[in-house]
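Next up: a single chain in structure tokens, the form predicted on its own.
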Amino acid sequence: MSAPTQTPTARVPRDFVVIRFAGDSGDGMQITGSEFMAETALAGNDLSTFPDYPAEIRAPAGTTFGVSAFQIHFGAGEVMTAGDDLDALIAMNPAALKVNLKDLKPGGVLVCDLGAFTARNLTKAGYVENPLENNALSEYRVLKLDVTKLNAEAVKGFDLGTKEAVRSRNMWTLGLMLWMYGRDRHATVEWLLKKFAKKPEIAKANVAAMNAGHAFGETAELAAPSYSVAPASVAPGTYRTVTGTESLVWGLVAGAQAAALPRVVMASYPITPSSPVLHTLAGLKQFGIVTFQAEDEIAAMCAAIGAAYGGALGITSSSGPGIALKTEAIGLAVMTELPVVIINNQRGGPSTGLPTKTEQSDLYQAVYGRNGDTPLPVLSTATPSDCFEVGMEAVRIATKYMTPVLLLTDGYLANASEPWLIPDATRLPKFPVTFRTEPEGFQPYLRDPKTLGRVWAVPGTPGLEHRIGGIEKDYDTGHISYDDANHQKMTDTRAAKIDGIANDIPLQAVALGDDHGKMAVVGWGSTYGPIHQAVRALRAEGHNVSQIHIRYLKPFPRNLGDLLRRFDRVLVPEMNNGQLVSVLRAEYLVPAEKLSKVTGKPFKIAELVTAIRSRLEK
């Protein structure tokens, strides 16, 4: 029995809603939840976002390794992850539903199109019979609309072709889903018309298909009620909503700055899922910003040292698989002591793996994974917007210690979104650098007594012509050096210059709980914030239970042993195998223990809640 049409006085209200967009690759359904997204954010809800994309470029449509997906968590309070389980699934085809369905809470809002549901589509997804018609959905709140035919009549009136017309279906959907979560439509109705300027019939079109889905929501008789989610309450502040790479950009721009470096060289070659950062820092050059697509992986990494060496701050971005193959040249760059700030977007592996599916599987590469003794500091992003503080950092650290940086981060951060508080930018931090001018005394390896860095001589300054390279140095003039007793002076040094960092960033801080306690469950990266979320939930079941969070793996924070030691139990989740358990159980013998997922999505917070409760109650 279909439910009585909702009046916006008889919206049901919810705290949190999880809303999962999928279809096609080329259905529009990033656009279509970014600009859901943008809608919420402006209705004032906390929110974070999780955009799920296929790994084949140009699958067949219809096909189960197609589908792409765009999943938004909002509510009236702090939302730390993309969610749990959907509240409502929106299906524009059977292999959106395939490969979607699992994660639909019993209850919860299935929409499906069921023009798209022809069988075809259907033998495509796998389907042996269509669910629509049987009792395979019988748990769910089932909307089957053709919204393929709903959304042709909305558009009739435009000149459009018969596949552009197609197209805008999922601003329909858009439109329905906006009435259903109270959401505004003025921001989507701006963006289309902006978008779409030079071709107006499309943009009226689409604005049109909106309109009708929203308007169809107001007057049919649906079997699912419309909701009401209420404004979160936030720290006072001008906010805008923020991925991790765009933040991680502007971290790395605000961070040239707060060094007064006039020139910012990034030289990358494109790969998944680290490609954006290369782009967004295109956009960017009234920065002093010089971006460089490179030939290949080590032409990338040898440009960005090239540009170190040349007085400019160096930067190059990669995954997994780019990162192994600027091996070498990272040797280089740490021989030759030159600040250069290499991003590591990680993704699913091993070889090509997952390329679009996120992981944390190249801990032991950015702490291990080079020739010879060759150590260079390493950072881990922990949420979209902590991206700005980490980017800043690895440049103050990268200029400080002339070093190179290993920055982690990862396919979800890289791709997720979540509002972020402006911050003042004369309150930023600044560290400008000092180039070395005075010829007296001159050596290219004159170190700084305390920190270790070597002195940045920019070529070209008179009296200060030197030479630098791959071949072992001497420590006093910087000249080639095949010395054994020379070999083990500098090796030291490098080691001693990184370990000393760690005097130079913050004690290790309980994120969450008391700093000593039954057990502690530690986490680095994007696993923050379903960590945070659940540990949350047990303390409140009065659980003795704590979170500590890791930004700096190499050194790790001075106080880090002692702080883990205070705890009878360490859980370390991780999308790993096991990287940072191990490194934590080598370096302070403490009983560690692992929990690992390397499914390409973020942890659940019902499954980290499971899993550290079987553990305390044992």
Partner chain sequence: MTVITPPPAEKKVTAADFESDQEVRWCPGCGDYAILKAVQRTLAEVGARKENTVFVSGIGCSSRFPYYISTYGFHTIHGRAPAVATGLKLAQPDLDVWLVTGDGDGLSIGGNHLLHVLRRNVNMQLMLFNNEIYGLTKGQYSPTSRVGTRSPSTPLGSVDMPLSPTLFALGAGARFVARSVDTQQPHLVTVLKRAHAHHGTSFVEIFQNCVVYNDGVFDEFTDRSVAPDRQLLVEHGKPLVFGKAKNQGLRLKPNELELEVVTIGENGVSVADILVHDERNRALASLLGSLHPPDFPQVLGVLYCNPAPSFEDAVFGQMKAAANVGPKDLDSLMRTGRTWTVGG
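Switch from the form predicted on its own, shown above, to the form predicted in complex with the partner chain and output its structure.
Lone chain follows.
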């Protein structure tokens, strides 16, 4: 296939673009999106992506609930969310169009595969009339292309079955989109040749399909222009893309190494969207990581506790309903003061709720949700790459203070990905643990006077034999104690230990804007991106508004109260019905206002801008 030699028409420059590839579960949309992402990263753009899988494992083909999508937001400047409304939508079938059209901007580019708009598929998607044949799509720049047919021609020289030929049409579409945004194709070619190394015919056919889509863009008189997006200015270094899951797992590994712990025991029970943490760690045995798929959530937490008792770093991960089951055991970890990192990949609740959708409604559960006065540190992650630092930090706090740590992340961050400046592992901080070995003067509840952390005395150590358990223990001897004054003292000590962590974490910084003013927009977790962009946009309009984003939810940084009081108003956008806002009000008696969204989807920048602006102008 020879490339056309004509000069391409001038590309329209764009600063930021949002594209969504949508099709049936079997159409390879995740692969298509991932390859577009790779080429975009290599083109030097900043980016953020979000895959949207159907909840059903194998939904019937062509149905709306079987639609799988991959969204990418990329640009010439800082990109912090997967994007609001779409500049371009690729709909591989009628169902994909039906589900996703509402997010396409007026005037946006819509690519549809005519070949898939059959009467049968239209009916399955619930269309009475073919939207490509009436005026339903008049406000968009529609490219009605028979991709199925064009692709079949491109791959007809290869020894493929009909099914395999049809399957490669995602690569044709990818080629077209790579052309449309001026991306390279080399990385994808390389990837295809590697992926199908054992099936060279399929590899070559897929490459041919992609090249054909690209060539079609170059030669055809399309109704949509082509675009250029200049590289973003980013710090020098080696980059990769990471999902929140990868970065979190690597952060935990880095943390275990920083703590000089040769063994990590990660015990988990499968649950959406948290299972990938277990899967990823299961592949890292060479790092001394033992993974254990327990019989249930309770057992997973208990095994992590048993491992910590045995001198390993205990880790467990789950989602809201699973964390609820672990709750009693978390209390045991607090009582026995053992280091366990508990990861909550939050999803929509309550009960089974929205398993595949994101929410941040487990803050109360994390901070308050146990019997007794049972304080523990709670950390949250703001972006996919932030998960690395927070993972390390959770290990540091757990081992230094001998406490379970709850790490709140969410389904959005777990799956979302963004470019990441890979750190130099040799230059990461170190915080080696010390195991007690000296029998002289040993008591099981001996504490470090500074941190109040209990000694870590591990079975196998001669002379330190002792008994611990969930029953209240004497402050000095560690024996069972029902003494009233002792319970008061132990309760106070457990609280003081956790509160004291506030002296060992950074002061709360302002993420954007001044440290005083008319309004602080305060968030936590994965709302960082949209809040940041919204506050930036409002500041550009001249509004006096700042962003504060809280990583440490328990204890709060010690300056947080003072900082909040320096603003006339405090607005707390959250993907819940107002949890951080009440914690802040309770803690600091500040008149914080809530801004809640619980649709299972992240905040859009535009909706935040509108909501914040309307309050600022009130």
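The structure displayed is predicted, hence computed values, not measured ones. Residue numbers count along the first chain shown, from 1. If you superpose the two forms and keep the largest set of C-alpha atoms that fall within 1.5 Å, you have the rigid core.
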Item checked: Cα displacement of H479 between these two forms reaching 2 Å, rigid core superposed -> yes
